[in-house]
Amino acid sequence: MRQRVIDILNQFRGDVDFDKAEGIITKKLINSIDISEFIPALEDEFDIEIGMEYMENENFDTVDAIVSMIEEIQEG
């Protein structure tokens, strides 16, 4: 799952090492237009719906945080 998230992020910014990146949102490693495309890409890839309660920077700032959020949604 982790690699799949990285692969999706690389579609937006292939020049960033997302495996080690921190602050994906807060350091603006992807911009707001990318985010608006990234969230639906995650939803499609993992067959989930990311509700408004998950729309907080800390859920998207690292790959591990994104994976944790996806797992939580899938378990929900």
Second form
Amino acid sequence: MRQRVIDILNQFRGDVDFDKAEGIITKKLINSIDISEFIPALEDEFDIEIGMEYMENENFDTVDAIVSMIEEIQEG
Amino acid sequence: MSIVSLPFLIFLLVTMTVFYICPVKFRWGVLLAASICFYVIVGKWIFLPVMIAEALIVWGGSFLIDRRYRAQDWIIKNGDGDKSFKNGIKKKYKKKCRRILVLTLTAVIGLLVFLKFARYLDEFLSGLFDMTNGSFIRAEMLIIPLGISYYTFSMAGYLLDVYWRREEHERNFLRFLLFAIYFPHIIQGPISRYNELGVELKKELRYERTRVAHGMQLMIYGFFKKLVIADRLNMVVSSIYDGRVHSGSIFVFAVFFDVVQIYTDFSGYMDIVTGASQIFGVTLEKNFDHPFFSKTVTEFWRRWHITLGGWFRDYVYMPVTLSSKMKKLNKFSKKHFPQAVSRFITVFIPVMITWIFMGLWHGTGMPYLIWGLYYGTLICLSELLAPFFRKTNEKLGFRDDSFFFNLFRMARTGLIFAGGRLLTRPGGLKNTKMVLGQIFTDLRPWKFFDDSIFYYNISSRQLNVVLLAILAVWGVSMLQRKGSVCEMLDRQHLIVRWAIIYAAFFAVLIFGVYGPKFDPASFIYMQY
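Let's see the other form, the form predicted in complex with its partner chain, since the form predicted alone is already up.
Expanding to the full complex; the earlier chain stays at the top.
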């Protein structure tokens, strides 16, 4: 799952090593316009719906945080 | 009572004395009482019940939403753990909560919209019913309560966060009221979030000498920006934008001075209130981050009025982007259109909706609508054309870390901002057209160097003072990028430190625009 998330992120910024990156949102590695495309891409890839309750920086700031969020949504 | 007046300083001193005499656990109560007094003194007494009623409505909505979520959690906890059962319950309760949310938001945002557009409604209805003897809507209903755009947005943000379960319901209404009415932020922001200001106000508010001293230093700097620069320039800019035709060069002065004025006015206000709040141990959210160092217009709006931009991003842009209709549209466009067109749709619609609302938040006339469209279009274009610009810059050899290239980009951003101001500041689109016409067809550049500008409410000495003050603010901004200037001051020798503080203090006293002869200009952002 981790690699799939990284692959999606790399579609927006191929020049960033997201595997180790921290501050994907807070350090503006991807901007808010990228996020608006990144979230639907995640939803399609993992067949989930990311509600507004998850729209917090900490849920998107590292790949690990994104993976945890997806797992939480999948568990319901 | 203006916050750049002696009565405000006396009010602050009295509040500070009572605040620190009181035991720590009652100090938030002192802030609440002081905030209520402040709101009544600064505005009209009638504004207070309107404000409290709005706070009650929002708090009531939050209370009801919280109750439903608690019921939902209890049912899920005591259920059989089946996933479809859980999802069914969540869906059912979400629907109930949404109903409360919509009703509450309709009430508070509806009031804001009504008050903002009441003037137009009144004109329309008066015309329709031929009201020759007066207005259709009673005059008292056309008065906009002080700070309503700011506190409504703060409270609406809190309610949405409770609905999205990003925020806990505040059980104590008086605590919630303090968050909404807290005097340093009620009139002109920052548009605070409950998870920031609400948390700050719940801390143990203890005396800390350094923090109080830094707060006072920040206030002096704010007074310097407002009284020495902004209010002086306001006199010049107002006399140029008087609806009459002047030479293009005089209008160029006005454009430049107006940009400096709005920055020093608004950021000066923020420094004063942030400093005042710091005296009580409460940190306000940052609203400015040296916007004129921005290289793009998108970056500019991340650094200018940060809390407003953040509010629109989180509560308008993201919900629109992630709405099911928008997602369907994106999927459809990805399937049927080339990538560039599909990306255009993804970016364009939410950005334009957000910026039209941003424009209408700033004002209700056509100039503000065009202002919103102006920024929306520029931001869409800069995002969509970013890859093209990157390639062009590479080909031309412009490097991102080049000093001169970045200087050019900052100047370009400043010009774009000045263009936006030109849409709203001269007073109507007709005047905007006239100003632009004069700049491009009747510049008369020699007027930049003769005495022409001194016919517009400013003397040669005053202009020199303002230019030196602007230079000082620029110097401080450069230092602020390296860290806290107050802490840098602390590290200086006692004599140097106090010499700088006294110099700033006396600069305000000697060069500031104040006193019985002058009516300090209202802060520009107060009207919103």
